[in-house]
Structure formats: structure tokens, C-alpha cells
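As C-alpha cells, one chain now follows by itself in the form predicted on its own.
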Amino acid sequence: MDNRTLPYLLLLPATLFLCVFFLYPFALVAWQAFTNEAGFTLEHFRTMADHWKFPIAFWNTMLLALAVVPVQVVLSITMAMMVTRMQRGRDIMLYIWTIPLGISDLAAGIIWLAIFEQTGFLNSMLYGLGVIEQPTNFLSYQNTWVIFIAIALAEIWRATAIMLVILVAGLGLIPKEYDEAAEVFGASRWQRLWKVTLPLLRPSLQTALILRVILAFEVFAVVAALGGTSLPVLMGETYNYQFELQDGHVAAALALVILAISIAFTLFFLRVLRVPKGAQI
């Protein structure tokens, strides 16, 4: 075999699976968004704009984001820390956070519901404490803030996991000798963790920054578990345009959106967490 073609072949296994379950839905979701029966429109597009939970749904989806990825990141990299610099127990510890990586969006849901719903964790220590006299529908649609929280806490409970296991691999990737030698020359704790392992990581943070986003912005089972339709977020609205009112051209469109505004925040993220040329390690 041409040594040539030979990492073509290789490759082509990946670009058939790409193809057949990427490029080809792709394709076929931005035919329905822009087609009617008289040809290419925009009208799909118009009616989802128009809808008064689109913008709703929009700036809670972005604030959902920006109130659950930046906590994220700081826990990701403190737990990383944690336990690369562990000598005994390490392997027991990841295996425990990470845990959480194992349950279902829903499945998650349902488990802070547990916590937050009336006859709930929450409400029974509340009760037992005696901060309250009776019950209370936490969740309820006139306690938007509630329901924000209780899912914001539930994303964090189940999804830093996906950012701790890149950067812990990350870490490990770091030489020791970076570190040891900041220390003998006098840097603080706090200046080797900021001028030396953060630049370092920069790779396997930006990886895991644009994988949590991009789940972030199609966040849907956790909301729907919590909030129902008392929190609309893009996601729900499309699976509502979908199933419940029966216009997948519509949901097409937000699809779309979903879609744009992942790939935006995924060339952010190449742009500004990109690493300079000979900075590998």
C-alpha cells in the first residue's frame, strides 16, 4: 500500500461517520428552515423572532450560561489542582467526582427536584430547623429566581465533571520542572498557578471551555425536569415547535440559531484562548 494514501484510509472511516451523521442532517435542517412550499423564504425565521418567547428564552439561555460556565471553570481547575497534587487516594477522588458524568440530564433534573419541591429535602430541613411554618412550592412559575438557581445548581453538579477530566489531563501533561523552577526562583503559589500553569493549560482549557458552552446552550432536560415551561430556554422551544406545535420548519430555524451562536462562541474562545506558536509544550 502507497505509504501516500495509506493516512487517507485511515481517515476516511471518520469522514463517512461525519458525513452520514453531521453534514448530511445538517444539510437537511437548513433546507427546512429556509424552504416553504414556494421556495427559499425567511418566513420560518420571522415567525420564531416574532413568537414572545423567543427573546425570553434567549437571554435565559445566555444567562444560564454565563451564570453556570464561569463557576465551572474555577471549580474544574480547582478540583484538577486538587488532585494532581494528591499522593494517596487520587484515583478514588477523580473517580467520585466524576460520578455525576454518569447520570442523564433528566435523571439529574429529577434529583434536584427531589431537593427543591414541596415535600422535598429542602423544605423538610427548612421545616425541621424551624426557619419555616409550612411547605413552600419553591418551584413554583411566580419564583423564576428559584427555579433559575435550583437549575444553575444542578448544571454545576452534574457537568463540571466534563471540564475536570480534560484538565486534569491537561495537567498531567505539564512537566513538573515548570513549576519547581518558578518556586526556586521565588514566585508565590498564586503567580505559578497564573504565569505558568494557566499558559500552559491554555489548550486543554480552551477544549473544555468550547465543549461545555456549546452543552450549555442546549441545555433542555435539567430545565424541563425543574421548571417546565416556567424557564423557557432555546432548546425547549424548539422541542416545543417540534412535538407540540407540529412546525418543524420552525424548529429548523432555531436550530439554527442554537447552532450560530455555538460556532460564535467556539471561534471567541480559538481567538482568545489561542496558543502562540512555539508555546507548546
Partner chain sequence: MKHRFFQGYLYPSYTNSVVTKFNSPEAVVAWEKFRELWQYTNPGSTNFSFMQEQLLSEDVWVAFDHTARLAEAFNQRPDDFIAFPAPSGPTGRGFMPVIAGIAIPRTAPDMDGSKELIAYMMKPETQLATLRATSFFPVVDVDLPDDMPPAVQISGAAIAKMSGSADANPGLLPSGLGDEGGKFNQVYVDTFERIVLAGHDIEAVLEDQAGTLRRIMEETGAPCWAPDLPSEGACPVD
Contents of the next structure:
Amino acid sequence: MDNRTLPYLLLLPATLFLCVFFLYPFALVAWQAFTNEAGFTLEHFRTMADHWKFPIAFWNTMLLALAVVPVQVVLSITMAMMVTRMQRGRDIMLYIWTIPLGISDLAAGIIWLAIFEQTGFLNSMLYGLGVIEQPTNFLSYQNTWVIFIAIALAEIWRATAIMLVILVAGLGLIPKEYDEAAEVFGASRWQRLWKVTLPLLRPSLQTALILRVILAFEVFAVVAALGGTSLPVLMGETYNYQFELQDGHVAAALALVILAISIAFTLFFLRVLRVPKGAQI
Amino acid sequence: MKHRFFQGYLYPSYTNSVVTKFNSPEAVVAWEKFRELWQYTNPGSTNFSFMQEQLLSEDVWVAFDHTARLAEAFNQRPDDFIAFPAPSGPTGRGFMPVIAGIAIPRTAPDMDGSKELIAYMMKPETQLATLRATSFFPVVDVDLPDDMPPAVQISGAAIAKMSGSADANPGLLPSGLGDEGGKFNQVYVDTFERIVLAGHDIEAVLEDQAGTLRRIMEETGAPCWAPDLPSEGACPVD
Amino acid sequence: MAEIQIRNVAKTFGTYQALHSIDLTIADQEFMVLLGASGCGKTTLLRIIAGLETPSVGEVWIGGRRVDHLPPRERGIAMVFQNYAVFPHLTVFENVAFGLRMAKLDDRLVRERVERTAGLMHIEALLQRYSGQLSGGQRQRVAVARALAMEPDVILMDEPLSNLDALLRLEMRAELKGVLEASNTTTIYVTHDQVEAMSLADRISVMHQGRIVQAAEPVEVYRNPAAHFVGSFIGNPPMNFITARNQGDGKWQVAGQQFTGPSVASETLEFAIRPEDLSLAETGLQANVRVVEPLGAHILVTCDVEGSLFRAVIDSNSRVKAGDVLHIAPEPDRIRWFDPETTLAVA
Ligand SMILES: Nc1ncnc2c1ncn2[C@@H]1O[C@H](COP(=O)(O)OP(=O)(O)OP(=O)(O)O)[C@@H](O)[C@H]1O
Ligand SMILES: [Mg+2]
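I have the form predicted on its own already, so could you send the form predicted together with its partner chain?
Next comes the full complex, and the chain you just saw is listed first.
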């Protein structure tokens, strides 16, 4: 076989798969979002944007991503460095830390609901300690910020491990000589982190961030479990339009908005964390 | 079941209407009253669904829900709970009995079999068996025997009292809406969330949601149902 | 002032003892070469001095200050790593500037120093490249430049020229020697190239299996190896060894010949002589020639003396060929004696 055609042949199955199971449905969704009986229309986007909950859902989604992802970046980097430096028990630690990954997001939401709800663990504990006089309902529509924090906590708990796993693998790829060289040439711990480890970690950081941010924009089940309808997010609204309101057009429009945000952030991270040619490890 | 509460209880009791007087001075009064009432509810109730759970866990003491969703509370603690009729308002005691209509498509392949099935479902014994199992009350006239589960006995008495009251104002389930049933319900839920939960201005919200409601009615062409007066074509929204 | 003292340093990795009780003093501004076979512990010792490895026992002093509890950056050292460790995410310029930037030097000064050291190491043309775009030898020179730019009190170099071709290595060697002599730097330089060691060192420390067997000036190490290992490791071709039997009164019998040696009681000693200290003679050790290799001005004769392998470097005028039986005579004052038990030299 010719060496020049072989790569394309090998790529063919994956490409076909993507065309059938991604591009085709994507085209269908786009078609649904932009058409009605009369043909092309922006009506569905207008309906979507005019709904009173849309801006709330949009900003809730954004703020959640903004609150959760940076915390996760810091946490996962710290945890990854800790794991990498461990002499023994490394694998066990890693397994323990990645347990939440094995739990579906709905289950994660329910676990945190069991903590925060009126009959939940947090209430029993605070009541037992005498901090509160009677069990209170933390997750009510009156304090959406508590719901927000609960969702953020659940998300951090549930999905930090995804980044952790990627970063641990990434750190493993960095020879320890670089850190040692930096140490010899006068860099403090902090400087070594910023000037050597993090720059060398850029490719993994990029992967982890893109993956995580896209997931953050798709947050749904945890929100549904903890916030019900009190804290609308884009994905919840999409679901609502598709299944409750039976309006696939507006649901498709919302899906496209989520896709657009995801693409925008992916491009952003690709650009910001780009590694120049020749500067790879 | 919030939407059913607004459609079958709140609106009929204050406006004697569901659709037509959606945005009316009477509706404003209704929402004001409801907002005032809301301060006594459990704030978690926006996420409750089967009230029997909250009754049993004593998160709430007074609940509104479908009989089928309350049965467990009555069955488990018949001496602790009572059922009572829906309250009445300026335009009577709105409530929403279920009237079932059964039809056979003209193209059904086995017409006789279908008829037989319907006859079977309408038999008093079948209806009683359904009631016993699910707390869905009979849609045909039957005398309830004495050995029914507590839930049926307790809620049955309340329903009888409610339907027999002098100011009874029964409304029907929304009909003729086809696919748009979900959106129709959403109008009422959105109105509630904006007025009661988010504290928006009542008149403005009603004005805005009335637009959505009108569009749904016009698109589906659904005629009015009780307690709204029958309409020619789509049920109007004033 | 940066005298380096290594006091009774030992290092074990798990159950493997990489260094055994090393004692070594390197004078201020001295150029010390660590020479030894692969795996003998050179890098380990260097890393202990740098602070990248903690000694299992023992102390390290630099400039009169005990440093073994200090982190590397507080030891006043710079290092060239055996595997370069040139940062891939920085340009060559930023690599060379790295230590200077950490020391918060003025930008202009940084530029000046980087350019000067880059000139020394012939990498001016590469300053804007990334390490992924360099050859192994270029990368190595960047690593050396990065250390030189620091102008440190102590510079530790782990085989800094190993990846260069012969010609460039010769040139860099001279360059390095010049630069380091001109500065006031104390240097520890690891290599297993003995020619490099000879030409650069003020003193050579020969390491063997985690011990320093001899630390002395290059000529001394060559002429008077302190142990069998030093004689066999240094010199190309290496020293010849053959068993000598005690005849009493300081007389020793070697392959039927009698030599004057140390007056000790032991049964046998090892008789040692460098190949170039052998010459053809009427009488002497009888040798069966195996291989003859011309080296230009000399020829290398590999032969068999009473079952022991001997090499002699003799004048190329002599017409020796394989199969000949020769008599080779050792220069009497170049003969060295080693105890076969301890392998140490006997005077
Ligand atoms: N981290 C470590 N763990 C276990 N053993 C080690 C470790 N580092 C070095 N060693 C062992 O210690 C011995 C000395 O290693 P070192 O790297 O000092 O050798 P070297 O003299 O520098 O060799 P070379 O000339 O090949 O670089 C070797 O046998 C090596 O296998
Ligand atoms: Mg080494």
C-alpha cells in the first residue's frame, strides 16, 4: 500500500463514524433551529431569547462554570502534584480521589441533596451541635446562592477527578530534571511552579480545561437534583423545551447556543495555552 | 401539580375563568391573595412532587395534591390526616373533576374488541379495582363499598362534600391543545414563578404571559372549556 | 572563596550502596575532575553536592558553610546536567538567562551576559530557537552556557562535552578551561574520558564502585596509580600486570626474570608496567607476539608473557610481526607493585 494514502485510509472509519453520528445529527439540529414550516427563520432563537428565564439560565450557566472551573484547576493541579510526589500509596490515593468519577452526575446530585436538604446530614449535624434551633431548608428558592454553592460543591466534588487524571498523566510526562535544573538555578517552589511546571503542563492543562469547561456548560442533572426549577441553566431549559413543552425547534436553538459557547471556549483555550512549535517536551 | 391548582382552583374561584380572564383585575386579586398566602408555605415546596412524602415526613401539615398522590399518607396514618374540600373564592369553589371520554378511532382494526374493552373498563367492578389500587376515583356512578382503603374513604368523603357544595364551580381539564399542553401549563407555572417566587409586578407579568397564552390558543384553535363560556373558534384571551 | 569539603559522605538507594564514605576536599578555584567507569557514582556525588540528593550520612561544606541541609539555590552553585535539562518551553536565550532572571538581574545585564556566554559556546545563532529544534551537541552547549552565565562560585558539570564531535570537543575543552581559569570558580567536572580529564584537571579523583580510590594531580595519577584499578582504568592502552614471586631480600621473580622490588613478606605481588615503558632488548621478559597494530609513530604490540596479556608501545622502526618471540625490558624506575589482596600500591 502506498504510504501516502495509508493514513487517510486509517482515518476513514473514524471519519465516517463522526459524519454519521455527529455531523448528521448536528445538521438536523441546526436545521430544526433555523427553520419552520415557512423556511428559514430566526423565530426560534427569538422565542428562546424572549423567554424570561433565558438570561437567568445563561448567566447561571456561565457563573457556575466561572465559579467551578478555576477552583477545579487549582485543586486538580495541587492534588496532581501531591500524588506525583508521593513515594508510596500513590495508586491507592489516586483511586480514592477518582471514586466520584464512577458516579453518575444525577447520583452525585442526589448524594449532595441528602446532605443539604431539610432532613439531610448538614441539618442533623448543625442541629446536633446546637448551631441551629430547628432544621432549616437551605435549598429554597429564597436563597438561590445557597443552591448555587451546593451545586458548585457537588460539581467540584464530582468532576475534579477528570482533570486530576489528565494532569497526573501530564505531570508524569515531564522529566524531573527540569524541576531540578530550575531549583539549582535559583527558582523557589512557587517560581518553579509558574515558570517550569505549569508551562510544561500546558498541553495537558489545555485538554483538561477544554473537557471540563464543555462539561460545565452541559451541567444538568446535578442542578436538577439540587435546584429543581429554582436555578435554571441552559441545559435544563433545553430539556424543558424538548420534553415538557414539546418544542424541538427552541430546544435545538438552545443546543446550538450551548455548542457555540463550548466552541468559543475551546478556541480560547487552544489559543491561550498554545505551545509553540519546537517547544514541546 | 401547581399548574392544575392555578387552572382548576385559583382562577375559577377568583375569575370564573381559566383562559379568557387570564389577565384581568380579578386575576390580579387572585395572584395578590396567593402571594400573600405563599409566605406560609414551606419554601422547599417548589421542588415537592408527591405530597404524601412531605406529609409523612411532616415537612408540611397542609397540602394540596391529586388524591392518588396523597393516598399513602392516609393509608399509613389514617388517624393523623384529614381530607377537606378545596376552599372557595369570590366566584365559587373551583375544582377540577376528571371527566373521562373514551373513543375508538374510525380506522381501528378490531372495532368489536375495542368496544368490549371499553365495556369492561366501565364496569363498576373494574372501576372499583382501579380505585383500590391507585386512588383514581370512578368515572361512572358506583356505590363505594365499606371495605375501601382508608385513603379512598377519607378523600372520597371530602370529594363528595366538595362536589355537593352549593357554590361548587367545577372546571374541566384543558382540552384541544394537542402538543401544546406542556406550553399551556408552562404559562401558569411561569406566571407563578415570576409573580410569587421572583416577586415581579403582577400586572406586567400577566400582560406578558397573556400574550404567550393567546398565541397558544390561536395556534391550536382550542375552544373554551368550563368554567369559561363556550367560544366560536379559539378561546379568546382578554 | 569556595572550598568544597565532602566529609564521610555515603549514599544508599534502598539496599544498594551507591557511595561509600567519601572524603574529599576541593580547594578554592581548583578544577577537580571526577573520573570513573559508568555507574560508579559520579553523578550521585555531584547531585549530593548540588543538593538534589541528600546524603545518607556525612556532611557537605561549601565556602566554610555546612550546606547539606540547604536547598540547591542557597548553595551558590550552577550545574550542567548529564541529560542537559534544557527547558523545552523557553528559547535558548531564555534558557541561558534563566538563572540570571531568578536572581533578578537588570535586563541589560542579562542580555550582555547571555550574549557573552553564547559567544563562548558558539550558540549565538541559536538564541531564538527552542530546544526541540537543537541537536544533542547544541543542547549540551546551551546547558553549559546556562551554567557559565551564572558566574557562580562553584560549577558542577556532568559530562558536559560528551555529545560533541572530536574536533568541537577539543575546541570547547580549551575554551572552558580558559573561561574557568579566568574566573574564580571552583569546578567539579565529571567525565569518563581520561584524555579530557588529563588535559583539564588540576586534580583527578578516580572513582570506583562508590569509592574514591585516588585523588591527585593528573601526572601522579598516571605515573603512580594508588591501586590496581587506577592503573588499569587510566592510560590507553592500560597498564600491564603480571604476578611476581617473592625471592626474599626485595628480589622478585617475574616470568623467569629477577627484579628489585619492595621488601615485604607476602608470597606474591603484582608487577605493573605501562606499555610505553617497555622496550625491545636482548634480555628481558620473553613475549610471544599475537597482534601488531601500527599507531603512526609507534606500534602497539599485544603479546603473551607467561600466560598474561602484555601490551607494549615500541618504536615503529622495529620490524615485529605476529608469531615472533621477543624480549621486552621494563624501565626499572617505572615499575610499580600492587598487593594482590588489597589491590593497593606497595612502595
Ligand atoms: N535514584 C536511584 N535509585 C537507585 N539506584 C540509583 C539511583 N541513582 C543512581 N543509582 C545507582 O547508583 C549507581 C551510581 O549511579 P550514578 O548515576 O552516580 O553513576 P555515574 O557514575 O554517574 O554513571 P554514568 O557515567 O553512567 O553517568 C548506579 O549503579 C545507579 O544504578
Ligand atoms: Mg552520570
